[in-house]
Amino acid sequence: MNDTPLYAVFGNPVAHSKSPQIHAGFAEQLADPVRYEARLVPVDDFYGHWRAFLTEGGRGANVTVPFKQQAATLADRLSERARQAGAVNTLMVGDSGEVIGDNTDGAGLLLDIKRLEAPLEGARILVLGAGGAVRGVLEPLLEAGPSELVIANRTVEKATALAELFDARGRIRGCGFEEIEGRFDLVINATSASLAGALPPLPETLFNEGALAYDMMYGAAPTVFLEWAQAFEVRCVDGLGMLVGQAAESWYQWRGTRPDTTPVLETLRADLR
């Protein structure tokens, strides 16, 4: 009988994750050995496999695409933040055996854009995008203390439905592309159109000097969204660092200990080279 702690991400596909050679780093970094395994689901059973993973000893899990919604559904309880996210992206399994459901990536998120030194309070904060993923990003950004946050979007009424959702003493505010207004310290592109080589229309008016442009994708070469910000000389980074931020934070949810992501970090993106 293996008695190394099991975990795993479930997903579909799931070929491509990096979370197997994420959380390896982690526990040699941790001298804290666990089997971590990529678990290719069937869009129609997620719920039958994690059955099978919790009679094999699994005690704990990543959920990515398209299970988030359903991880949620079959948490015995949420995460605060999780239910701010209305979607998980961590299972834990308590001693009692207790699904808890949890949310990292805005966790995540911070604690990349805090190795990055930039500054939060204060800011002006564009994030660009009114999908999941920025949904599970502004509670951590707001408790940060920035001046404001401004969620620009192709569909004006979802990133004001957003906003009012998230408002916090009137530092949200909802907008379409067009009405994007000011110069800003932060700016977080959340869209899809990364993936489609396309970029939002965005004024050359955009950002502070100094500024941080930040997409949440990444890959071997600069996005659209980066490429374009490099003509105003701000500092441009991609979503790696968000990456293992949040599969660093879904470790200390299980593990109880806080890896330094920085060592995993450089090993990944020299992988990527």
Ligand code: ATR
Given for the second form:
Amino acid sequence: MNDTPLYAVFGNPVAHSKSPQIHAGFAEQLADPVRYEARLVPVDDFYGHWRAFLTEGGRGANVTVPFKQQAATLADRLSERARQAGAVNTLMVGDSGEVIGDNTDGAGLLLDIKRLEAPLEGARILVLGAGGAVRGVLEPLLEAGPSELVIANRTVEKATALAELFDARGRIRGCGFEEIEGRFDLVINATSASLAGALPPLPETLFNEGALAYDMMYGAAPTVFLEWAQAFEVRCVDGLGMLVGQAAESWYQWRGTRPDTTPVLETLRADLR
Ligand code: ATR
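The form predicted alone done, now the form predicted together with the named molecule:
Let's see the whole complex now, leading with the same chain.
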């Protein structure tokens, strides 16, 4: 029996996942050895593989495409932020054996934006997109105290519906790309348009001076959105730091310690180039 605590990332595909490397980096940095494995799970047998993982003594897992919704249904209990996101990217086994579903994506984004020292309080924030990636980040963004949070989406109804969900907290509204008004201090691209090399139709007057353009996607080359934003002389950052941030928050939930994300992010960035 191997006593080193066992964790994993479940996905399909999963070979490309950077999570094993990130968590190995955290483990080394904090001198807290863990086993962290990538598990390729057939799309129709997530539950079976999770149960097998538990019998192996698995203590927690990250969950990626396409299992984030299924993970929410197998958990005995959901954290408030997982409930709000409607998806689980982190599973943990409690002391009594109960399975808790959490979502660390929003915390990961905030961790990264704070690392970049971008102002959030009193800022005007624009989020592009209204899909699954956006649901989980709205609450932590609102908590950071912006003066206004605008969600713009190709399908306008999805943006307004999402804004209404969080309406009780005020300062949030949804619209189409054509109705974007004014300049912003932080613009977050959360559309999957970058994947197709597409750019939403955005006004040229989008950024305040010193603004941060942030794309949740990342790659060896700048995304189409960041390439576009570079012309306005704003800070342009991709989502690699958010990836490390969400992993750091998962680690914290499992191990109770907070890794320094910067050295792990630097190594990943160097590998990407
Ligand atoms: P995710 O979980 O990554 O957010 P999703 O739920 O499928 O994925 O959402 C994809 C988001 O990207 C949506 O906001 C989608 O806009 P629609 O709601 O109108 O579909 C947006 N998106 C995808 N392709 C786009 C494109 N070419 N231009 C603009 N927005 C696009």
